[in-house]
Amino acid sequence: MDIFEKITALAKRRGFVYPGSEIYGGLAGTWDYGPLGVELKRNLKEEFWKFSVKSRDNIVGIDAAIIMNPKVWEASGHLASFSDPLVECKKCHHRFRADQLEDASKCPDCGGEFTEPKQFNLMVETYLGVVEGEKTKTYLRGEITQGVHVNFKNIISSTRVKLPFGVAQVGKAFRNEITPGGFTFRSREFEQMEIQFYVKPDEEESMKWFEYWKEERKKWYLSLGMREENLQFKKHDQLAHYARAAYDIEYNAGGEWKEMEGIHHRGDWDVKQHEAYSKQDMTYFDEETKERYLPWTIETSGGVDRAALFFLMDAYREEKVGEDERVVLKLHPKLAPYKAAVFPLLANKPQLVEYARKIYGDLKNEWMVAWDERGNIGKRYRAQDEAGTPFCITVDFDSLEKDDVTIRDRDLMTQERVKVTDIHKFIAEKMK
């Protein structure tokens, strides 16, 4: 069983990930998220506005709306060549994409021939109206990205910002994949984290900061405990013609590498777009030189999904405990959906079960904590270590009579006695 699979049959288990609409079949290319798999994703999106926005002066937030004037989507040229090479087996009626097979010549499903390639759109087509057959077709966007372009002048306008200046987006984006595969990673639902940050049309000022974003992303995968062996630059031989430069953050995915980030100079593309398309200025006033000029965009455009899938992967771990086995999720505690489990020592002893709860209740009150009180103490940690818990809190005798807990670590686990009234304290600082 390869990382896909145990990931994939890990996250249904736990509750991280489950298939789309799995009573009525599925839908393919679609995910729900469950009960972990939410708080991982709402922490690595809180971790990166941290990082992008509540860290720093020069940057900026927005959230833009999923549906958009469809002119947007002319200007930035989606509607023209935002598309993939489709084939199809004249055999099986099987659909493929003609850039990703290794043999171009035969369907991989049933040897069959292939059509002549066809190019495929992938903006998802929806209609807005109350009257049918008057109704506006319009897309959900293909990517985040043109909502803080089609808003720079009233950034601009509403706040005190100077280039350079940066403008940070989370949010959905939806394409028609052809093929959506491996598990999250390549899905027509999905969620991405992107900077759009404006420089001015400077050679070489821009590629500093080219550089410096580049850098930063890849820090901040590794900051949250993602390991540098399994991260490398790629480097983007084949630029798109508005591009200068383009690098992908690349993740070791069980020995084949896969994109995870891009970081894209995009020159002076997107605003120069809009500003034709829309009859609006979209220069900037430069208050030191005097000066109007288009900026150029450095972008670095991450998967909040695929992040996620990664960040399993990576912390996936198979390892032997005397004579068994465990299979544990080593996240950063940052990222952890429970920072922390709570345990009776006994569910069968009320004063250990208030004394638990109390505990529990105080904890919930700053994060998100576990309770179980199913089974052994064994098999408690063995479920709270696949859910990638930190830390789990016994409460027994010993602590009725002089408040302490013992803290068991997910990692190294080893056991430690602490005072109730450091517990808050132990786990902040095993936070940072």
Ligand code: GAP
Given for the second form:
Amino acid sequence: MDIFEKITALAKRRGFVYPGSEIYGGLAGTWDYGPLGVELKRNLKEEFWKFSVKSRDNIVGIDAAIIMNPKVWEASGHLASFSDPLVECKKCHHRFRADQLEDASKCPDCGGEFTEPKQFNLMVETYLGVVEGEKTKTYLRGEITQGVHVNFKNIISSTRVKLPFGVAQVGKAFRNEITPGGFTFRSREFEQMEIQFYVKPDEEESMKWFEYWKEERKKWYLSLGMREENLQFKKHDQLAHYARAAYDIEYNAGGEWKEMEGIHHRGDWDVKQHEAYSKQDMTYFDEETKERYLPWTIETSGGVDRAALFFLMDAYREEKVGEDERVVLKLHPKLAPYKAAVFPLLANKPQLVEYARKIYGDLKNEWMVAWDERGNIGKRYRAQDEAGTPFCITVDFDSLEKDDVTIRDRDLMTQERVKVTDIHKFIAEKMK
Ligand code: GAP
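Switch from the form predicted on its own to the form predicted in complex with this ligand and print that structure.
Complete assembly follows, chain above in first position.
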């Protein structure tokens, strides 16, 4: 099994991610996050928000609508050029992305001949309105970005931000991907986390910010435990006509480098296009120089689902433990769905259960914590290892006498006795 298959199986087994609409045979390119997956994603998004908005004075947040006026997509260029080249096999009629075929001379499914590549637009159409025939055609956003740019003027007039400043956003995007695949890697519905950072239209200053954000974003992945040897920057050889620079942060997914996040210098393309199409003034008035200009944008655009997938891959280990093998997710405690699991040593001893329930209840006031009283302790450890839970807290008979518990460390598999009054501090320390 390759790493994608292993993660897909583990994700389903433990409740991280299920195939979308599975009981109806599924829907290609859609995924449902289960009880553990939703926590992992929430933790990721919360860490992104802390990194971008909470810890900085020069970034504000926004949550724009998914469905926008269709003119937005005309202006941004998505209707004209947001497309992939598609070929169809003349024999079996299967369709493929021309740029992803290893051998473009014949169909990999039946060996048939291909049609000439055709551009296939990725925007997902939808219709609004009540009366059939009078409905307006619009789109589910193909990127979250434009919701920020169309609000550029609203943000400067309703807040005290001054250039350089950024706007962060996290939210769903939709693309009619021709070949969804690689588990959640290429989905038709996914989430993005972005910063649009507006700077003065100045070559030197804007490139300084570009380099700054490129490094900051890589550091963010490292700070959450991703292994440095699995990350690299990849320079875009071909730039969009308006772009001044672009890099991807790539992750080494089982020996293949895959895009996880893009850092783009977009010049004034977006605001300029919206100014032209909306006929609204999008300029910024610089109080210092008394000049009016269109700002340039440095964009950091990451996929929440891709990051979740790559954090899972990065954390995944198969280890020998004596005669046994264990699968463990060594997720950073900040990302782990459950920060701890609490067990009474024996489920049929009410004193142990009651004592453990109290600890569980206290910890749950602050963190997601799991409860398990099934099977033996070894089995419970294995289940929590696969869930990525960093600490397992066991209440035994000594606990009743001494008011302490055993805390077992997921990665080291060591155990230590900790006073009940110190459990909270113990976990909080490891969360730093
Ligand atoms: N606003 C710029 C933008 O959307 P992008 O390179 O098309 O740029 C940014 O997308 C990120 O969004 C990607 O690096 C990836 O992490 C994520 N992403 C894009 N398409 C995706 C898909 N079909 N499924 C999952 N994630 C996707």
